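In the form predicted on its own, a lone chain appears below as structure tokens.
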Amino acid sequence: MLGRPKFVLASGSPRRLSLLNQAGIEPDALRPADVDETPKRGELPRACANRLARAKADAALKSVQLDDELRGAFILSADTVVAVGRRILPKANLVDEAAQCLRLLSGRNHRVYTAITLVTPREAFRQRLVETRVRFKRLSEDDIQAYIGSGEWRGKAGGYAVQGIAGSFVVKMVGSYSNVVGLPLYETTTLLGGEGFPIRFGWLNATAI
């Protein structure tokens, strides 16, 4: 796009792309990073999210440095962690993992942390961490089995997608909703704007869906 700096999203997540589009921002390229997202032994949720977001940004920067079209772009990465206390829940890919997550979340409070890392055109790193508290209703075994049958939990932190069926499980939420989906929009646009990215560039011809 002419008229603004290049922008790269270091993620292959359709949810993060959709949230950015909602804010009127269209990335010039997607550079999902192949990073091992396994928490380190004893690692706390906040530290895990920050470390992984930084690792994704580092990997994307290496890729962008080799691309003449994108060199000097803004790069944004993010990592979302769901935790009950200090326990980090997996990004569920197996039925047993999802069922275990849902039983643990049933009737309880949990926290969702998303760390965002922004790499500026001068290759400075800026980072923010956003926390949202969520409480689920008590889930019956029928709720859990039917939700597993939906398949929408696959690959999601904590074994659920709040923007889907699991939104009906939420009794209370304190903090950013978009953070739970995977990208806190207020903090993301504030961080971008503060570093000189023209966040309103795409608003002119935007049409609400």
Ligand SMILES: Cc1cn([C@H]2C[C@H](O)[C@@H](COP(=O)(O)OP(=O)(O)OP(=O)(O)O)O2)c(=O)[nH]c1=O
The other form holds:
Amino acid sequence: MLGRPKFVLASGSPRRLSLLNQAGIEPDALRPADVDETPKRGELPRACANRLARAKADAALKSVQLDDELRGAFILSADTVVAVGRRILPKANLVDEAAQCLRLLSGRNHRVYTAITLVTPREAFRQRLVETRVRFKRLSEDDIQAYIGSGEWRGKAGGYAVQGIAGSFVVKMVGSYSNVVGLPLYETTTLLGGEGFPIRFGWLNATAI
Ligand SMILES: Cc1cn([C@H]2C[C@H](O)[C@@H](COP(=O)(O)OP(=O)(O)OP(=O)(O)O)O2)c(=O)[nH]c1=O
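For comparison with the form predicted on its own, produce the structure of the form predicted in complex with the ligand.
Every component of the complex follows; first up is the chain already shown.
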């Protein structure tokens, strides 16, 4: 019997790997793509997420094509963008960037977009864009400084990680939670299943606590 098709995650994000694992998918290889993630001038949030997910998939495909073990694998990439209106928030790497993001998000609604790109074994590209609306409580300057001290914002789009302390900032969320963390699990598994990748939860060992 043929084994399951190979699967490559084109991401260096530990969150994406753990979300995939949560859905019962263990990648055969990780191929993080080194792409310039700077939004283009005037680029809208959805377009930016779509473009970057596609660029990560393109880069991973090039590396997979050169690898005898992985050729013909399914490849999945993703990009998460946090936006207030048309404005794309940075992936915060500096304290000032994170503090500015949090001041902007305080007491307001924002949107989190994750684009996923799937490359099939026949090298067809499939793309999905998922949107989640999030409302934060009002954050005092003390809240912001305490959060900055946690360091949890580092490398995160919009300067926060909902899976940590910032989960308690959320007054309301409309849409997928896993999408905010970085990989929308319903859309990912549906897309993969629709392209013939076996999604069989029966194979799983239960991990929920
Ligand atoms: C909003 C939010 C983002 N994030 C993370 C998800 C992504 O890892 C990151 C956004 O950056 P991305 O550029 O989407 O991903 P990445 O550079 O971390 O990984 P790769 O390109 O290799 O796949 O922010 C959280 O972990 N929690 C959150 O609540």
